[in-house]
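The chain below stands alone, shown as structure tokens; this is the form predicted on its own.
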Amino acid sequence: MPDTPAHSEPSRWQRIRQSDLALSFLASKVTVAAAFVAVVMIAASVGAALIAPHNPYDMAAIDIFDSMLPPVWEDGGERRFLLGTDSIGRDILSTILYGSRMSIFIGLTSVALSLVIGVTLGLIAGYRGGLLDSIIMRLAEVQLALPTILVALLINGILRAVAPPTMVNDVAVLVLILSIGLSNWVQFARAVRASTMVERGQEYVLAVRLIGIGPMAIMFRHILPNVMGPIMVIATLNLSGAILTEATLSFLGVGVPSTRPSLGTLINVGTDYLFSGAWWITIFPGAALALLVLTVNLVGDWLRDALNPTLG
């Protein structure tokens, strides 16, 4: 008899598509739509230099006579400025694309900073325990007692005071990243500490400890991969919070300068003209910010439910 052909093993892409996480994602139409919108907005902001109709940073190409033009569907609007222009003649659509890129960049880098600090401290506190654990957790509790925006404002003020006056605008983005990153590490630390305290008693940790593996290798090579679920959820949810915090700081005038606008800066600039009839200067950037935060939050909520076996 001829040999029966063996079934070929599924490819990596097939295994991904058939995984519980992928099936849960595809089953949620709201999550799929939110992820699609978020990806499109992020891709558009990354490619702003290629798809934006105008360059809002090129002051030589900006004409002051084009200022305060309404959207194209309003009387007086022009086709080359679909969403109108601001007070100095910059195209609103182009400033939204470039501003979204700045907001997303600050959000991602500040979350990455929070993740590194929080995960490191959480692993150390959960694995070591004792006095070191108590010190780290007391610091976390003190920071939790204060609103995130106040902590960010405090750190922002300190960093701006330390920076030379002539370099304040040059280091504004770095100051924002440090301010937001240093104010959001607590959630990572608490979640990782709790998971690490569970994992450190598992047999695989005891086994690698017996063969002489050092504590740092145990924490980062063996325990960390097993606590990535909470980290992914917190990072996704913190991204929207970081973008909102950046927008708040920029709206208050202590964020990105108007020469390199973010969405918060654009909203701040537009509020001066909101009640004079030029509503588009602040409404469109505000709508872009709300849509970006909403879609990222929806994806984060789905990821939290999908990775938490106690829910659903």
Second form
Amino acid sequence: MPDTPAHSEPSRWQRIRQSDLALSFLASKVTVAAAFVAVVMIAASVGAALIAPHNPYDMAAIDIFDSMLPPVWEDGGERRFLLGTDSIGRDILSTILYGSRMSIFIGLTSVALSLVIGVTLGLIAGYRGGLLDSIIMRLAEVQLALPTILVALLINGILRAVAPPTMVNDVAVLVLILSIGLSNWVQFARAVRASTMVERGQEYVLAVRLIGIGPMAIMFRHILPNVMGPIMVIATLNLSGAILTEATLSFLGVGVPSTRPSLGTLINVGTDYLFSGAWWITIFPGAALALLVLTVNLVGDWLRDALNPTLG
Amino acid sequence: MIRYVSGRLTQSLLVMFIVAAVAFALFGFVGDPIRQMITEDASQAEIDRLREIMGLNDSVPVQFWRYISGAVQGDFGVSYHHKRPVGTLIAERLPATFELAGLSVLLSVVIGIPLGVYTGLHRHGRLARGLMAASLVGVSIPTFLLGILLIYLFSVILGWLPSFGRGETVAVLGGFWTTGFLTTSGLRSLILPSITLALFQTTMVMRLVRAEMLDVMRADYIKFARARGLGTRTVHFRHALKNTLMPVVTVIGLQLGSVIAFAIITESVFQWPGMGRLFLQSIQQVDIPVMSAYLIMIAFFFVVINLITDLAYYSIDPRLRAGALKGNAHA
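Would you mind generating the form predicted together with its partner chain now that we have the form predicted on its own?
What follows is the whole complex; the chain from before opens it.
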């Protein structure tokens, strides 16, 4: 770096810039572009309340006479609604921003849930071994044999059957997070178990055992920090999957209700108007979803290659 | 050999037993089956009588045994919503799902393997790179979105192909099976759903064959085949491709189950009258008997496919027979 002072200690920012990870990131133009798009989309959806030109949840602000307006560049489009409006006059751009917020929120929380479950079970299975290990891993195998979407649908169906019928819409988000989170823990558990079994034999573990520290503290305070590397890669790769699963469940009509829609709900509602030529109600949320998933996928792929060259 | 086969069989039976237990627990304990069947003004005596008729007063093991022995004979109870036997409902919808899934797997093999070979051999070529990028986009487009795009393009704008249903079907095999392969409208109706369902599998087969080709082409025996002066064509197809096909066959076998599961989404987009749509409606309507039956059916497909794949592997790969391998055949 020409602008780096030769004598002083490198600052933290410079050390980050000089790290292998940062160099590999900056060398891949596609990843930089994908990360940029993903960050912009996530930031825009988090700040939806500030950025969105309209509030799609505010029923008083919606005018039914504005319904089914095409995007601004088509005949009949209005400048107030850049990407057009839906059947009840909501601005499509605003519903996409609020919808992405819902999709990303459910995606992140369900990945976090899978991570907590998977890491805990993986640590226990790897550290304890024996019967507990066999039970957890058999369970993982059975679940891994079934596709995520099917497991999520089943858990969703069971939770719906248990919840009182009047409350189904209120708990829909919670049901979604639980069903996606519970169907994705296996990958985390397997990775953590494998690295825990290696760490268990290390001298530092023996040392902390000798000074009388309990198994829980050993697992979570001493082994966990050493097995976190692959977990972050799996979490990133799973995020796009979780967002997709959420969208699919909502599209299938067992996700979030249309009053507080996610991207999947918007696409589902929009398909009813496809045949009348109002393509923008479906296509724009669909494009937003595909772009979000693609960019998160690209970043995840790069992270996997950069942190673990053997996986290629 | 016998030990291996019987070990795998025991494992499969155990999985089926666990799934049946889950399905039974759903069937018996989630929601009160009586409340789903009676009217508001039923008296307590009527409810008690119904409980007795349905055997809900028996002990749990007795009920479980009755559920399993019924399920083995195709009796999964009566749907709450349709008021018809679940076995009949599924049998009516089985052909639709199987024809769709079968055609999709065929498509993904016919398209995916040649593309995989090509991208594997011309790793740095422009077209191969373009194909790889396209496959990543293909994986990122959700199945249902692809279906919607296809409907919009080919049904709404161009008006070439139907957007929903199976078209006209013909009953064959003594009315047991209805097929859409024998009529023009049936075939036309199959095109869009099968492409939708096949896309994900196609990209997966392509990536897998590519990775295997890259691996195999580095192997010593390929170098020796070249050194022996064999033609490029022979080396690529007779020596390289043949050795990549083993894992590909396994994965395609294992994917067959996922295709049936992914058909839920495709069937929903195209209003395809298959099992997946029945299952989805049963979730929306909390129709527990249908849910349980579907769960058992899908688990059964998975177990049978897994078993066949494992046994096929065992008979194809001599290394498995020689080694002291325990249980798991995925070496």
